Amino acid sequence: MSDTNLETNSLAPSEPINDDLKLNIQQTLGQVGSVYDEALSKPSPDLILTETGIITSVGGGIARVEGLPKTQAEEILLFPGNVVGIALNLEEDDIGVILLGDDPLIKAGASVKRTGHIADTPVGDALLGRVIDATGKVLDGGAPLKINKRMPMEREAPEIMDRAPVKVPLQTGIKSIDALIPIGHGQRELIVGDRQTGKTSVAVDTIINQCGTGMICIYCAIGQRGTAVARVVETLRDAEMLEQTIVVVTSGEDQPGLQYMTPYAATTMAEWFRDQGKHVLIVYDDLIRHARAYRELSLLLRRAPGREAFPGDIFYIHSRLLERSTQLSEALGGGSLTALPIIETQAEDISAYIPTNLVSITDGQIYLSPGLFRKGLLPAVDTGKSVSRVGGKAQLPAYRAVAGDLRLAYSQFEELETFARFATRLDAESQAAINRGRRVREVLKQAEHQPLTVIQQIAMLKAVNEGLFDELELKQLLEAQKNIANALEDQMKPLATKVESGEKLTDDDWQSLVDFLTEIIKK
């Protein structure tokens, strides 16, 4: 019986629905209506097309990709967690990428994307004053780059015809270098030593000299301790230098992908300063870790190894990047680019096989040798081991005045003194060179973050050349030059100008220098 009830209730008709029910029903479907209608009458957005591969192996910064047969060399590609690949073995299975970061969403499986971009870099004058890495990735703890102007990491080198002479000097403040290895706007000039010799030291130098000229300088590291990259930049600071240089970093503890990228990146920064007539100054420091970094990525990308496990493109890496540092011509602007690449030798064999590459495509080479270093010879330059391929030509004429015989003197003074070690009586001649020679020696050395103007140098070394120092000891050398440098500043500023222009300095002036310092030696 209560079944049957059941069935009769569930077949019921259902309530008539009441006015109220009915208005609300319509206003529900009129308000779906007007939102169709409106989706309808809005464009659609266009559809966007991205190729998507697939991680086949991943390790050592290396990553295998296959799906994405039309990647363009050094093209960027996106891995999970937002990490930039780079696209440098184009094979016909699968791609070789070089990963920028790490995360641990990157494993075997995992999708990739094509963004379609080739590699690039911010540039612009945002970027002054910052230390940074390749991608533009702020280091320095401060606000994130604005910046939307990005150029391609690696270019092509300037046309031979966009090229002019390199003769206009870039002054270091080191007299030793701009006496005897003067360096020209638009060279290429090694600085090649053993370890802890020195080399940062020269080339920071050289960037704290450029205050107040309007240079531009980047400093890049490649593969350093957090620790001397930040020393650096605490000198950079303290010269007042920071502002007009770019710190561009790369530790050791990074991918060796972003290390091999890193000078690339910095000279496309380099370049839109100069491409704007600017002159710029960068530092490579140093390019010994830069070819092991690209050593390791092509044994992990099966290229064939040669010399010293090095791929036989090891060459061309370091040349086509160089070349991109010139002195363009007036056509173009008139900006220049001068590198400073840094090469760490090992036991003093600079006939190793990376350095005697960048001997070979570098303008000359600044060396530093360890046994002048422990002497406490600082800087520790070997005047004999070092050139300078553009020579007098990139030099103020007042220096090859002064320094015109200096080297040949200094470097027979060596020799002689070699040799009086083993002598009991030397003639007076003998004599006299060696005494004049120990006080050219101490005379070209010059204490760190120190760098002295033209006019110091040349009077310095005008003095010693007239022997105007003979008659002090050698102990009380230091404290002459000081007071050079000092009385320099206020009563020869005339005379300081003409030289800095470049002009000929005439006999009257000559011996009114001559005068003035030996006036300030009898003090």
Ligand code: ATP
Second form
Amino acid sequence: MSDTNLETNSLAPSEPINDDLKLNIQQTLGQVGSVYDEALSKPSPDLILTETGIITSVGGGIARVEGLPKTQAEEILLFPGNVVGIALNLEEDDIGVILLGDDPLIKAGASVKRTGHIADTPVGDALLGRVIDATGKVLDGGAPLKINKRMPMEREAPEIMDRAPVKVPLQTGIKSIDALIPIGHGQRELIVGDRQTGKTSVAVDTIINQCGTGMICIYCAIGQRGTAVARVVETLRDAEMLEQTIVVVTSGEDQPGLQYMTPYAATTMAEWFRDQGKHVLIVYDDLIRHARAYRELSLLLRRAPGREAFPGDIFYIHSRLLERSTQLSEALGGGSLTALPIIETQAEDISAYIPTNLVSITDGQIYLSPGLFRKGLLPAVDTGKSVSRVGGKAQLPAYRAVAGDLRLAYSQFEELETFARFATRLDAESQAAINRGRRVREVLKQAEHQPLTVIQQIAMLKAVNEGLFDELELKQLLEAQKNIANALEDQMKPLATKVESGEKLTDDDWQSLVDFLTEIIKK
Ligand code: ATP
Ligand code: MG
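Could you switch over to the form predicted in complex with the named molecule, since the one displayed so far is the form predicted on its own?
Let's see the whole complex now, leading with the same chain.
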């Protein structure tokens, strides 16, 4: 059988191979050879090696995957339906992955692909004025983003030698903060308080006050109600600040993985501007929800729970985030990233686990008190419990001169006022101190979304310090301040530029300001 096969397949010796046929065969072989050579010299683009694993279980925004032993920490894995997951727990042949999305096809037995990339986020000017999520998905109904660059969500914080001290003031436009708890470029100042005490308002007013300064702002909403975020976006649009702002949102219904990664991604977007020498302000609203999302993930990943069931590395996840905010040295362009993390407390307990952690990580805190809020002393900044560890260094010299010992005088007044409630008669000096203190408190009140310029603030504080308001009724102060603000606008331009350029005011300057104020208050 095999013999016959051989015979039929081989060329019969009776047919001689002529030269033409020989040449033909050689040519054909040559062509085949060169095709092989070519194929071997450059690998075909169609040939892609993918490592795939299998989902063993899934639930609560976490998937466990086996069969991908080479996965790196924080590598992106691709799930069915193009859902992205980030490898967090790497064990031998069992990876805990946080999912950034959801799809019905993600179930046990489905396959998962490695990508070899670390989780990244879009960066660039195209993000300004947009409402997006951490992966760059557009949430404002506008056109898709035109992105040509992505950067890792998690990045190293700048080295110590790359940082410069905080000394350029960042004006919030809020009298009580700029006077008593000044903030500087590159500082991390916590805004802490119970629910509905005006935390978001302080942060948003600070963003609004950056109008015209060229400061880039990022509002990062974590687990907020959709209506609350929509209100912030509306406020920013009305104040014409949206064009200079990126709103990065993850809502409470998003997968905990996405909520966890969002502040890191928002910081990367901010760093892109900072590294070009620009000044950036980022607001995290709020980090307690971020901590809760991380607790949920950690418990699902079966990591050991610690105090309040938070995992042991909860301090690290927040310090890693906030260390990225800083003032860069001149050699690196001198850009800065200032952070205003917000944290909600329960029943005024600042010594709960997460708030104390954040107090120790940041360079100070603005404490908003529900008691003051109820009394209508808005913004409800409790000056006794608030502090800025950078202090007067981040205040303009002219401002420092009026704010000087306002803080001390004010806290003495508060003490005296409490004491005065029990005393029947007070000596004239104490009575005068109380009268003055009440006027200071009235002047520190400020409505929402009405930031004041530095010169307006200085004028109002100077007026109260000089006792120009002493003869007025408390309820007349609001109008007097309005008149001052309006008149300053057109009469004190040279003084305003002098103050803003960081110059010290001479005695003559102060005298002319006081004369001007006396004139207006008399009217
Ligand atoms: P939540 O805990 O819900 O996030 P929050 O602490 O962020 O609340 P906001 O939403 O900023 O508080 O403010 C609560 C309410 O107080 C809002 O209705 C806001 O308009 C009002 N409010 C805040 N600051 C002032 C102010 N300075 N003057 C008048 N109203 C204010
Ligand atoms: Mg809020």
